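Only one chain is given next, in structure tokens, and it is the form predicted together with its partner chain.
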Amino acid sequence: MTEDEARQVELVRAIELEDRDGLLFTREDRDQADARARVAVGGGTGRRADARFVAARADFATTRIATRHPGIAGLLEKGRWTRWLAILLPLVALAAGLLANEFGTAKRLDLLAVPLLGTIAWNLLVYLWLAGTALTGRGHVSAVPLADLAGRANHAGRREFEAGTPIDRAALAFRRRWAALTAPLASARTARTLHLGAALFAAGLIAGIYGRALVTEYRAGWESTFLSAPAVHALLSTVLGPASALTGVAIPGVPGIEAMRWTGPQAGALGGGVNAGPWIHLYTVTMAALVIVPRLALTAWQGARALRLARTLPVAGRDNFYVRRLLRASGGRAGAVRVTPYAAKPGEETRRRLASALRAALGDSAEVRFDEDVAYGAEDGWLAAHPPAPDDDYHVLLFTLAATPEAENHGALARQIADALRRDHPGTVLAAIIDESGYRAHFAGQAGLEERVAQRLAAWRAVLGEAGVTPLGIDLSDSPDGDLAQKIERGLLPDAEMRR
């Protein structure tokens, strides 16, 4: 999926999740989008076809929504600032490099000048830091705030939609999710820009010196308050030594260095120093080897990485409820629900009603499987004997409201399954239904029944809440199927991500 496609998919997803009532993207729109996408995919199957379906549907959807809400188009544009920065920053660096020596003394090539030695030192430091972060594996962290800043700059001062409306919430959710999704990509792009900038700055520095050296005679020399000629010699031999060995341009001995002092006994009429030609060559070679070439290599690497990341954005996939629902609509695999009754013996009629309600909520071809009833106290070891299936969309625990929830039993089962799912099948949503039918029938006509039901449900919420499950209390005996399905849809099946 390309970056543009991914952006569309995520935006449509955000809108559909927020727009539960179908005000922005109506039921008809959804049906049309499904149909259009089905045609576009042409009956293929597998991961690629799934992705194509989702992308084609999102393309149709965004076009449709953008015709009604022009602000949507703005959300789909790539960040302008990001692109400008990617071009501008290296250019600024080049210009800075070209001009850098102008800030020094005229006609002088200061051997110890900050632009030259400082650039080299700074780059060496950067390499060290890169190596360090590569080893500890914390490289991207620093780039995220930068990407965030760029993202915020992109949208600064622009509030397209009225606050609090579904579309505004969707835009906000989209931006947040998109920023998180593209954080590695943004980090790679930022790194690419910065590396290129560093290479161009060094190139500019050298080019500036050469350019000026053509028309003026540069004198090379040095001065220092603290350093003596031997120290300077040692320093220059270390920094420029490899280049000297490579080019054959010799570095003068300590007396030669001493003679190059701007001020002092040997400083002649020319104001000290020697012709800078050999030194310029030496610095050029050093700069190219230590800064320009490595930085360009890093630029290329980060550029390649950005390209790869852009093509493989981790967009919501099969593990996402929203996508699974779309794919079910596309005529792909139907949803699968596993129901595990615990310390409850649902009758045939109850099972039938629950199954048909689940099908109504998930699509007619959804597969609903009932486990054997788990006996009270049998939760230990049950999971090992009945491991979660990878293809389940939902694992529904079925309890009865007549029972008092106990953390050591009902709670333990929910916790164990929740942990297993989180570890092995994060795509499966764990849910709990508390069947009120028996309890309500038993206490029918008794005063304060609703209060008692509410109280008992609160106890269930408290116990199951520790496993991260919000139980849904429904009466499986007397609600009509459609009603039941709606309640389940609303209470039990919202996208797990939406609940966060």
Partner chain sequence: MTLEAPAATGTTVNLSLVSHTNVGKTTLTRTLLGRDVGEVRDAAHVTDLSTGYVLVQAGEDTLMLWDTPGFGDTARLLSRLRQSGNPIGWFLTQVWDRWRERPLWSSQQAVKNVREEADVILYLVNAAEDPAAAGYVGLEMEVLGWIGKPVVVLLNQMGPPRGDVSNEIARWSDIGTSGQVRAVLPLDAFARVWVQEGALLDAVAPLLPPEKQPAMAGLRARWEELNRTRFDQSMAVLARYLAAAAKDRETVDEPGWQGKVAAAVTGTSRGDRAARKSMQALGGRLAEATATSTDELIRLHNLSGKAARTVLERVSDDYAHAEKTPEGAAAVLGGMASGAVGGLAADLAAGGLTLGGGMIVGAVLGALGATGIAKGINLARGEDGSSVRWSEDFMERLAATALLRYLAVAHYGRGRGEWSEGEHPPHWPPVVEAEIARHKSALTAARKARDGEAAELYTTVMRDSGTAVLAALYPDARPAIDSARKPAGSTISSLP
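In place of the form predicted together with its partner chain, the structure of the form predicted alone is requested.
Below you will find a single chain and nothing else.
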């Protein structure tokens, strides 16, 4: 998706996840958004059609919500400060380079001047750092706080919504997620600006020297508290040697360098320095080769990278539960639920009631399929032969309350499936249903039944909780279908992000 589309999608996602009661974006709004998006897709299928549906729906939703909450428009705007800084910083760098007057009032070019050698040294250090971050892959991680800071700067001084309200919480959630999502893009744009600024600073530095040298004769020499003439000769030969070989401008030997020393008892015969023209040429070629050209190349690369990222910004896809629920509204694939009975043998009527309740909770077109009953103790072999399916929205483990939960069997099965889903299919929700029907039937009429049921459910929660699963205890034989569906909807969707 483009950056604008992704911004709308993520903003609507944050609002819908926070707006559990449908006050900001009502059920009617959502139905209209789905209908408009279906028209926009025109019956197409596939990943592109899915992306168009989600984007078209978000476009309608943001327009509708913005009519009621004008602050939404501010969240959809691109950063003002970041755009201005991308222009101003390079211009300031160019001006700084032009105004850097290392000649001083004595009309002298110090061959060891910090603006010249310092600029070259700083850029070489930057190249080493870039190589290091490229090898370690830590550049994007450090860009997250940068993107967050840019977002805060863009909204500084503005409070779009009343604090603590659902839309304010949605706005905060959106900003946090957007900062993380656009961290690579922010990194590319920042790098582009900094590289261009560095190139223009060096260009301004050289242009300033040439500009002043056109109307004034400057003398080149050096002075140092600690460096001797041989050390200075070695330093200049290292830095300017390649430029000397390229241009044919010779670097004097140690006696020549010694003669160019300006001050002190060891001042050379040419204490007044020499004409600075050849040295200016050497520094110009060196600066161009080590700073200007590489930095402009990096600017172009980061600019192309930022352009590519802005056109193909990754947003939540089918592996995200929210998106999959939206896509079901597009008339595409229905929701899929896989039920795995373990050490339980649900009868046909139980299966029918459970399937009916799942369809009522997740949509009439939801596909519900049952695995063969998994025998007690056979979980390892079964899981190896029946790995989680990629298109499942839910994987429901069906246990019976009559069984005593055991960590090495019931818990192990839940943990292994949870690990597999987390690793291979993070969009699938793992849930567990504890069928109370058999247990209740066996102890029907006995005193303390509810207390014993509560104790057993607590034991199941303790065992399955290690896999991150909160089991839902229900009587699959007794509750009316409508009540059963409501219980499953409330209990099967433990994460607020999955409610809508």
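Between two forms, the rigid core is the largest collection of C-alphas that superpose within 1.5 Å. Positions refer to the first chain, counted from 1. All figures in this text were calculated on a predicted structure; none of them were measured in a lab.
After a core superposition, would you say Val293 shifts its C-alpha by at least 2 Å between the two forms?
Shift of 2 Å or more: no.
Using the core for the fit, does the CA position of Ala186 change by 2 Å or more between the two forms?
Shift at Ala186: below 2 Å after core fit.
Return yes or no for Ala378: a CA shift of at least 2 Å between the two forms, with the rigid core superposed?
After core superposition, the displacement of the Ala378 C-alpha between the two forms reaches the 2 Å mark, so yes.
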